[in-house]
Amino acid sequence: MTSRSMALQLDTKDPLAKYRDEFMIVDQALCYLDGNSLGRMPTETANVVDQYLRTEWATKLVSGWSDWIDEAQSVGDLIGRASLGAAAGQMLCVDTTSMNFYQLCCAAVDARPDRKTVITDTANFPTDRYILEGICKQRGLKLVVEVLNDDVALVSLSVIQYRSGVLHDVAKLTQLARDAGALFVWDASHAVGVVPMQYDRDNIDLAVGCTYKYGNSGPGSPAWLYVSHRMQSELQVPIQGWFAQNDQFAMAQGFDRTTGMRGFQVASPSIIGMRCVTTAFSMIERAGLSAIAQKAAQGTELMLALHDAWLAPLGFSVVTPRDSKRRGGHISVRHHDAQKVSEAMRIFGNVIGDFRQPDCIRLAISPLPTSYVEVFDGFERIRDLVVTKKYLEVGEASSRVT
């Protein structure tokens, strides 16, 4: 697993290799191992957006809304079908992950008014923790990290922990919360598009996620939310917008919430953004989550083998589980000079990962655009930067984005 010929052989046998040609890769020498933060751009995205601008917005003007009005639901259904094992009518592609997370968490705690405790993990993604802190402060609830009891209204975790790369047992933990009478909101941002999930089969209640990581839909692309059929009539989100109004264009006084997923939509969605999502998730649907997940497992296995052979002797250690069933598309490695190494990777090595405080570097394989040779070359360059101590030549960070 530590020879370039082996990586080339893996690429030759890779059933997903052809999808790399569907991405706009400007610098062929770049080792882009950052798909867990921002996926590469599909070439077709530019064509789709250009066509929308020229043949829809420019020509149809406001009459185009007759075609666009329900697009948040249809694109949401595509995301659910392609990556979440979710039947139609339980998804929306709207807003941001943070907005959707706030909406569903508020709805969940309000649906359990006699319970005063919310559980999360201190390793959870910062925005999720901050939003939960705010919700608990506003409602006089306790935010804790402890075992379930009959006072817990809500539990929220990430499907994959953003820093360590640990994959949670979604079905098991959801059922534990349900048995205790609590609701569970999952953040699948680091899992969607790379980890095969089965929300309907596993009886998931509520979930949110982004589309710009392994979803390859672009920076700031619309997020999504999932509300199972059985929960839709029980919950009401705190922001009552006109898209959720029963007779939307009557413009009547007083809020009369419509039924189904439309009742969870606040306002006008980003049509341009959703076209990017449609392009990318249609590719994911064509490729199949099973094949994508298999390549993610193989690619991260290659990363671990290269780490053990090359990086471990240089003071690196692995944070991510070695069992492929307990990780997604990225691994995290530790090094006492991780920030300098990460910066040197970009400046000197033409390798892009990302640094996370205090001492972690995250390295991802995005199975559709990333080749095995790209992974191999990236790790070889990291090794050489440390062996030669070239990484010590970096000065101040070139960007506040790490």
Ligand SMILES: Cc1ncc(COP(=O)(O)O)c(C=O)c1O
Second form
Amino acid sequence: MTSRSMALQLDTKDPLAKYRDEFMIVDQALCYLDGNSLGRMPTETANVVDQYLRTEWATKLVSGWSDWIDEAQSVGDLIGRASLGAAAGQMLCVDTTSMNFYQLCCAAVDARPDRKTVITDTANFPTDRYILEGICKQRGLKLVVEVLNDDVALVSLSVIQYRSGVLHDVAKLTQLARDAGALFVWDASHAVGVVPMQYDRDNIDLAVGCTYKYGNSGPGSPAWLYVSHRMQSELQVPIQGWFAQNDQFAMAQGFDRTTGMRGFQVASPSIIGMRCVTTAFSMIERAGLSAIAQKAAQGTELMLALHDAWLAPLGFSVVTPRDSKRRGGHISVRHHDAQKVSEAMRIFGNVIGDFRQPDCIRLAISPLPTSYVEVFDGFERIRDLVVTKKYLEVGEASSRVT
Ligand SMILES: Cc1ncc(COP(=O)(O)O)c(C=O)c1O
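Same protein, the form predicted together with the named molecule this time rather than the form predicted on its own?
Full complex below, order starting with the chain above.
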């Protein structure tokens, strides 16, 4: 596994290799191993947005809204079909993950008014933990990391833990919560577009996620939320916006919530953003999630082999599970000088991963744009930066963003 010719051979045999050509890759020498944070740009996205601006916004002006008004639902359905195993009518593509998470978690705890406990995990993504803290504070609920009991209204975890890369058993944990009478809200931001999920088959009730990681839809692209058919009439989100109004354009007094997924929508969606999502998720649908997941498993396997051969002797260790069924597209490695190594990778190595406190570097394969040889070269450069101690030459971090 540690020869470059073997990585090249993996690329030759890779059924997804052709998709790399559908991305705009400006610097061919860059090893971009951070597609779990922000995906690369599909070249077609620039054409689609340009076309939208010229032939729709500029041309149709406000009349365009007749065509655009329900796009949050149709683009949501595409995300559900391409990546979540969700039949139509259970998705919206709208707002941000944080906003959608707040909306669904409030709806869930409000649907269990006699229960006073919410469960999450200290390793969960910060925005989720902070939002849950806020919801609990507003409603006088307890936020704990304990076991299920009959006081629990809501459990929330990430499908893949952002730092460690651990993949949870979504079906099993959802069922455990259901058996205890609690609702489960999943944050699938690090899983969508790389881990095959089957929400309908696995009886998932509620989930949110972003589109800018393996979804390749661009910085701040609209997020999504999923509410299963069976939960739609039981739950109501706290922000009662006009898009959820039954007869929206009657503009009447009093909120009269419509049925179905539009009843979960607050406001005007970003049409430009959704065109980026449509382009990128159509590519995911064409490539197929099972081929994507297979490449993620093989690519992370290559990373682990390179880690063991080159990085472990230099003081690195692996945080992510070695069983490919328990991880997604990224691995996380630990090193006592991780922050400096990560910075040096960008500055001296032309390799991009990311640093996560206190001592982790995350490295990802995004199966559509990343090649195996890109992974190989990236790891070789990391090794060389540490062997030569070149990484010690980096100064203070140059950005607030790590
Ligand atoms: C698991 C997870 N949840 C939520 C978010 C926050 O997303 P946003 O800032 O788009 O609301 C992120 C961002 O990286 C994330 O990784």
